[in-house]
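The data below hold one chain only, encoded as structure tokens and taken in the form predicted alone.
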Amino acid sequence: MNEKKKKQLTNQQKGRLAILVTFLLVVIALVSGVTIGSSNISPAAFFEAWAKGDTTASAYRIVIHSRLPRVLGALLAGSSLAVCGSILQAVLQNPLASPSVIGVNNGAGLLVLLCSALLPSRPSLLPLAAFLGALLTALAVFALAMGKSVSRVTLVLTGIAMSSILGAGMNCIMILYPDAYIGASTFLVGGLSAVTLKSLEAPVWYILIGLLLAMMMRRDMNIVSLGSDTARSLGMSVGRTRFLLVFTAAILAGAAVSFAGLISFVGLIIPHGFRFLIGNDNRYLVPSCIFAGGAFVILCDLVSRTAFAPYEVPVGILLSFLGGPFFIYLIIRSRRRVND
């Protein structure tokens, strides 16, 4: 009994340490993202211009109109997608589940393009359209995952097939409506170059609500991940709880896609990395994902816009290079466990 308590205490200490470290990491990433670029800007130069009210100073203009919106967008997108991935993995009891793998991102993207094509004068509807697309796709996968005969591999393959179908729908819309989305190529691979403070006004509320719901339901995620029978024996309404969690995941994924495009693999890499470090306790995993996901995308975006200067690579391409091999590794490891 003492050994069990000691191990539990150790896991709690790891979880709290992870939250502290990731918080410090996101602060460092925010400062780096704002100050480092094609022209480096010292914090002192920016604050001096800000204190004097000199809006014409180059440091002020670069930070306020270019880097700050981009860094905030990366923070919001990374946090929401990482938490979305942790929720889907808990609900579907599948370590390979993530918003990009099971088609949630493409579902949001399809309705975003459709809304842009049919209602080009209503950009404020894009976050809502993205949310609805993500929700419908997530519910479809959720319904399939409830089948007793559905294996983890079958579920992932079905998600990939759904992503392909939804991707074909997006391509069809762009052929029929070439002006459906300005910079559609960047949207499809995922990028933050077009993010402005105005474009974040609506999504930020969706994301804050989604993150708040996720934080409130961390204990429920722990119970759901134990399986339906165990959750029911503990008095949980499994169907309602799973629906609320899927609803939360759809809010997060849809809001992120509405301004950042189809950024992939954040919801796969970050939750897995922290499960390896601190275990499966969502009380610590969710807040760690909030900070680590934001820091991860900020730093990846920083690399993508500085490594090949004066050219810029959309951050979604870099994330695909990182996430693709990681996904293959997880599939191989999953097959080895089945064989063993």
The other form holds:
Amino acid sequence: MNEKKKKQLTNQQKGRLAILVTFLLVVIALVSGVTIGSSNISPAAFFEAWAKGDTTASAYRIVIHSRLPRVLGALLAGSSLAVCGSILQAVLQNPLASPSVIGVNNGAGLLVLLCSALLPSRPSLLPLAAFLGALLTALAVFALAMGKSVSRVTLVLTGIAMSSILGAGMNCIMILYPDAYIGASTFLVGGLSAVTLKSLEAPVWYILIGLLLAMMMRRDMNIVSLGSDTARSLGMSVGRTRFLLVFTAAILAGAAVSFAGLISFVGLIIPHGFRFLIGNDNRYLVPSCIFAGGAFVILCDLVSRTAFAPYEVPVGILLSFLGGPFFIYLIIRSRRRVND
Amino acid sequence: MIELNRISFAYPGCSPLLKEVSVSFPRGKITTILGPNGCGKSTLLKVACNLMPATEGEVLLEGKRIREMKPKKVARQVALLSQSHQPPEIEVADLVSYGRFPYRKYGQGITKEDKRHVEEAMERVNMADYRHRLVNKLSGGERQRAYIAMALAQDTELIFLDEPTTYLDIHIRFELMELVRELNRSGKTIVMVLHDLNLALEYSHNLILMEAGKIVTTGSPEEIITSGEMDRVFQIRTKIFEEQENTYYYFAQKEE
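Got the form predicted alone; any chance of the form predicted in complex with its partner chain too?
Below: every chain and molecule of the assembly, starting with the one above.
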């Protein structure tokens, strides 16, 4: 019995192990994402071309111009959306919250399309526009969530209604400005086929800053999760901390949406999966989400571009097929807990 | 120590929950706030430690206006165990370590000094063997002890407890009150809200009786009982039994 007890890992040990495993997973996903595709490329072939400076070699061209931007885009989008989800769940104290469920992604998407329509010559402004859209939506949901009588499910239903309104706004823009955004249909479901290294230049800074802020505030997320009264009694400025966390979530969601479109459910699946495995300690949850979110989207994108070859399905569709049933399961579980 | 001067509190657009309350909590004693539901007991605790700023009047902590003090500085002097917790799915040792938050610099992890306080706090409430247990899997009494350990890790002289015995079995209530008494004997000033009159009378040095947002009377348990105010406020009648130097109280419904 005692021996059995000794073998059980503590949450801290599980957390550290999860960070290590997810880091290895992201490395494997990166290598797989770059080498596997319609034509498989061996790392040796690429490095040979790279060492020789042979920029015309097909291995070099495919990796640099097609696979690498896409894999880096998947890594950045997956990491940022997974961390954004874990932040929103902690701040709203609602396990059903995620950037796609409560409308934050749609808020970012609306301003991306609006910016593309009104300022077509300024693509560098897209991440900023997406951030503002995400922030305004997140603050609106946040203000609603602070109402005492708002249940978890009511908050989610309001988020879904808000997503519909913002979605209608996006459709209006696409009807009024049909040429505003090239690949608008992929944008609406979320996809990485149009990602270039150039298109990642601005969002990468937003995401790095967002992830850094999330790492710095992961202990504060634990205190916030204890509830307002306890957090205040420990000397935390709860309002300011919550605003900073929502601000960080908006930076992350906005930057991801600006180049990958409305990718759904990553912010729900990854934090929940790791809460189940390692518990709710954000010291370990946030770094695990950074690596696991990135690895998850890279691998999903790999499946979506190879499973139906020569056709390609936007990764957002695959994620919706996975995330939709998972979300329904969470709602049923949440209602069951309330009834219990 | 904490002193409340003519404190009023109301939520915007609502009638006041506290009306010109003036009171202080004697150092080194156990003070219990009593009163019927909705009379403002928990509000008084929250206003006293600046969780909810008073609408009128001022709260002084060691002679300084509490609303002008930084939250972390207040938290180094006053710990509050609030009424309801959504028990988190974290280990006991981690929960207790959150009590060191007021001493933490931004972005800093847990220091050796913090670890020492966390260990001591867990030892004092007999929770050291539970360090790796999840808080949401503990029984009600164990959970309260874990939260008290968090308050102890805060290393404050003053501890506020808001209904710490609610929903606990009777023998666990006594265990918890014995722990409170032990903490008081080790130098902590305790201020608590209780619903259980027996526990309040047995374990308190000083009682504050409230009704409709106002303080009716304060004094020792004997003074409060003999004043008859407790019977009036709770609409009960109290009988006192003395047996071998111990005093027991029996509460019955007031006769029409």
